[in-house]
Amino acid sequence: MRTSLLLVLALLLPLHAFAATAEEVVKKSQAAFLYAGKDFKARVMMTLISKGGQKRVREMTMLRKNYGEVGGSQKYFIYFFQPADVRDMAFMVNKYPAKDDDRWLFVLAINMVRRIAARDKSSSFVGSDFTYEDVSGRDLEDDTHAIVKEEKLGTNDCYVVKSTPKAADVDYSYKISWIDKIHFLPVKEEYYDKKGELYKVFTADEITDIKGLPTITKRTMKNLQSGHTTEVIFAKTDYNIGIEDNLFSERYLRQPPKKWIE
């Protein structure tokens, strides 16, 4: 009798009573987008496109290793191949939960490792429309999240989530994300400036299954105010390759092992 009563009550409850919370959706999205696999490697082609259509290409290898669960510590290592002005430059991030990341940049031209201040997280990443924070992500607790609706975007059924930063140290007032209900990758993001006007749009243009892990292998960030666009393609993408801990050191910023960057 009790089971039957519970079943009746469940049928009478509105569907949204069983819907995922915004925090659950964003955490699953972080797991799929930023924490997939134990570690990760890709050859990255980044194309910077000016308002007039002129193109500059940056080529790099990106490596990432997770330490702990989703939302836990991570380490990133990025080595640049081209163009000439950034060749042999290397960028490293130690990402921590609930505190500022540590970031370092090795610049061959001056043979110096430079610490990047935490306040620079909203700065452009090597002249692109992505920020340093876009590379390593934000902590779940840094924003207030709310599901504003659910809708289809292209062929994807999505949660539409509004994320509002709790602090004023970022360059946008809020972000709207379309997060696919199946693989939980963000298929589109809209960034609104301090006046509430749309100024940047991220799109996931190509999603590829790699070792059973759906991966955004082509993505675009458009700055609607400047007219500048950055397109990024991931090639030679792989997961769970056994990246060694000692890679993430100042020594290897200056001279990284070829087996990891090639």
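Residue numbers count along the first chain shown, from 1. Remember, it's a predicted structure, so these values are computed and weren't measured experimentally. Superpose the two forms; the largest set of C-alphas matching within 1.5 Å is the rigid core. Compared with the form predicted in complex with its partner chain:
The rigid-core alignment places the CA of Val86 2 Å or more apart between these two forms.
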Second form
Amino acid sequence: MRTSLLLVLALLLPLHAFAATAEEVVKKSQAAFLYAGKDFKARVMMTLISKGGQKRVREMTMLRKNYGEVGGSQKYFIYFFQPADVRDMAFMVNKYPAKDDDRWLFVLAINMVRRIAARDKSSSFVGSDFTYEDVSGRDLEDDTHAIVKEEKLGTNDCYVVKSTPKAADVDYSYKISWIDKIHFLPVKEEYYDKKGELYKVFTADEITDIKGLPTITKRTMKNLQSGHTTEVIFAKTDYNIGIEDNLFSERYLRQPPKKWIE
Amino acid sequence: MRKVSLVEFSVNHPKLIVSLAIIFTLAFATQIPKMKTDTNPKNMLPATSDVRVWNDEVEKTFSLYEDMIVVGIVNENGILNKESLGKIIRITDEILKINGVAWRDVNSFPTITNVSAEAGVLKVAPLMTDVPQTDEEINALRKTLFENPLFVNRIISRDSKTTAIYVPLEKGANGKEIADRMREIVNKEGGSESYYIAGDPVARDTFGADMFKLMAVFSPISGMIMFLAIYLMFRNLSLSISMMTVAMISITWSVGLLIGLGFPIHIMSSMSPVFLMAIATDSIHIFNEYYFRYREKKNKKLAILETMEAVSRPVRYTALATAAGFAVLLLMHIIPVKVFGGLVAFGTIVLRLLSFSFLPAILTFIKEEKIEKAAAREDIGLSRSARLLKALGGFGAQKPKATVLVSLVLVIVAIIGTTKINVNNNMVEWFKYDSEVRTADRVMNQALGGTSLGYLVATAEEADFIKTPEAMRYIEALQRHLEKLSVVGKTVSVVDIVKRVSKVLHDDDPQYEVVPKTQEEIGQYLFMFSMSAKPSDLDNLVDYPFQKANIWVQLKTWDAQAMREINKSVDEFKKNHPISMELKPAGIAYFNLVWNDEVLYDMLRGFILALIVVFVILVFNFRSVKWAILGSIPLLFTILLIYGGLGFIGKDFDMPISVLSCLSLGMAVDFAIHFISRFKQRIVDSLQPVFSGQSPAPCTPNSELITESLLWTAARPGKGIMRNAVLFASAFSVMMFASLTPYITVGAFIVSMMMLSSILTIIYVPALITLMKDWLFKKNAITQNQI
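Structure of the form predicted in complex with its partner chain (previous: the form predicted on its own):
Up next: the whole complex, starting with the chain shown before.
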């Protein structure tokens, strides 16, 4: 209620005062980037490219369902198609605000579901240049945010936001994000290491409208220091498809319903 | 004779010659401030060499770092306590901030990936993010450490007293600067722990810095000692100054040229100033003769011209031999050796040019009375040293059989010694035993798996083969096989990770710490591991298509030989266990082996080449094969004695020694050239009356004349030879006090070579001439033309 009141007030003010706060921008960005729709599905093709140009492919179906507001709980279900020897492995994450995630993995070869500890959010997601946090996001309160400037990046008018983690539990010392003023998706992100040197760059390479929701369907994360790159393409992306709660269970982890993963 | 006319010109236009020399010197000197050093052992071989191309490829395939520094922390009461662990965390944290450190792949307690199971929850995370506070927590950490074979002997020693932080460096980072910063960090922590900083980049870059210091300190000291020695020999300041000036000029020209051409200074070329100073002392023969002549003629200019006439031939040929000895190095494969050879060969030619221009010009400036004073001391009959030399030469001439017999015994002993020679290179042993670098290396090698690293790359015929149980079991067996070698401290491969994950997934049941039965299982375990581990954890060990596996072999020594043992052991294993996988060594340890072999091969080639070149020069000089053979005997004898000595002392035959072997031929032969040339000339001069008025007539000198001439040669040019040898030796003796062993080696080698070859020349040449006079002076053997 107070937010909308503020919004009305803001609309009434002269243009130069029409400046969003950094927290607002980041929150809107999270809503567009990580919380779009009630639920979400995509066939994810992730290509890991080494410095020498060698490639590894991870292909998976990713399902997400929101529980609550932006910044609230979410559940993820990931089913792997590639590499070939991990086909039928499935991975489930329950994400909670201000609390460690719960993660489960179904290991087909030993026919067992294993809980996986998730203390280290900045660890690599399936060997890629994305971390678990890059996939599921950070809590808004974990960082201090500041709008550094506003500028045009390509054709996008952007807020340039600097987010500095409050605790030293991540690899980077701060992140600069270019957030589009219209759809609030991050167009580009730069991660600076503890020595203040740029080391990772995220770019949104393709943004597609899906059911009226702008979605990054092609993205790249490049580690400038190791020379490693990860490219991600979303196919068969869809929103609000009515994923049931019982999908996120051990039973379905072992035997995922075809209709969701295909 | 063109040379004499250059001398005449110089004597007539001394000021012009001196000004020209100054101008050229200043021009070359302008290049010196651009100096760079290169102590990276990789650059010993060209970037296009097979081993470097292969190593680069391996580094790329497995995302490996070229350079790694290892920080050792030792607590005699054990490292697993709150204080020490706190220090490890703080030190690691600080190290991550150093520029040039590849922080994402630093392995230490707080950063190394640990796969564990806690209360049924699988955990792939850094080992220790916070300092454990309670005894239970510390015991849990201890348990985690010692039950994981990926940790034991890597980040924790078996006695839990030592830990290590592995710090990979970004390309082009300066190892010494980073190591210095690390020292600051650990010094701030202090406490009862001792800290050690080891690793190839530290050794290499510390070596570079030390080399620079030594070059700056020892060259002037060598110069001073020579200056003093010359002064003591001739008691004439202007003479000492002019000789040193000649040396300085040639150093400036050659070093200036080298830098101007864009070459960096390597280990060998850093010694070139001392070499050139020593080679410059060859002009002692000019001064030696000049003083004798001046005493006889009392005319400055005439004495100069006559001196140059008398010594020009030996001086020219000795210069040629020396230059050729160094120039042979240009044909070698080892880059620093090539550069060094070219540098000194050029410097030697410059020196000779100056001997025939600048030196005579300078001589004209020396005041007559000063020369007279100095020359008064030069009397064959009175001078004690000349009498001693005469006695030495006399011993050889009068007891030739005994002399030769003694030498034969020595040759046999020396040959026995040479069989004990061990060809080896060890970068760390380039530092003295108790130096910081070597101590750190020793401590780390005793406590942990070893600081030198070799790789074995297994390549299968098809992708995904590495994930088969067959390949896994093969690699595992190979690791156990290699670990039997005493030089191998630890091996790590992808199999260790698979086994670890298997065990952890099965509630830590040790029964499951084995290679799984199916490829699916292996693939899924590896995938699970890669879901949370650092990308490099797996990338360092397998390539992307799982076609290649990289087995890390930590060695407890930097000896090049260690890798040869491993290769042998691998070949043996391959023969007994055939599989469709190729195994190929790589890494710095492998590079050291290749380089070591290259040095040996190069040395053999160079030695033979130098021998041929020197012999040809002798043949040209004496215009006789017989005399050339005679001239090479003291030389070969000297080298053989030194090699025999090396074998008995047990000193490794390393790069500096092999280089010295080649070029020493060119330097050591000088004495024989001087001795024999002057002896033959003396005979001719004595026979002059016989020839007078006629065209050169056949003549054979009789025994008395030969003996008399030998004694004269031993006393007069012999004094020049001894002076030369002593000066040479004194210049190099300084190096024996260096902090780096290659300098000590070079110093000791040259000192013994110079002293031995000069003494052997003075004793053995007379003995051999006396014994073989009939063969040497056959009918018509000596004519004026022949000299």
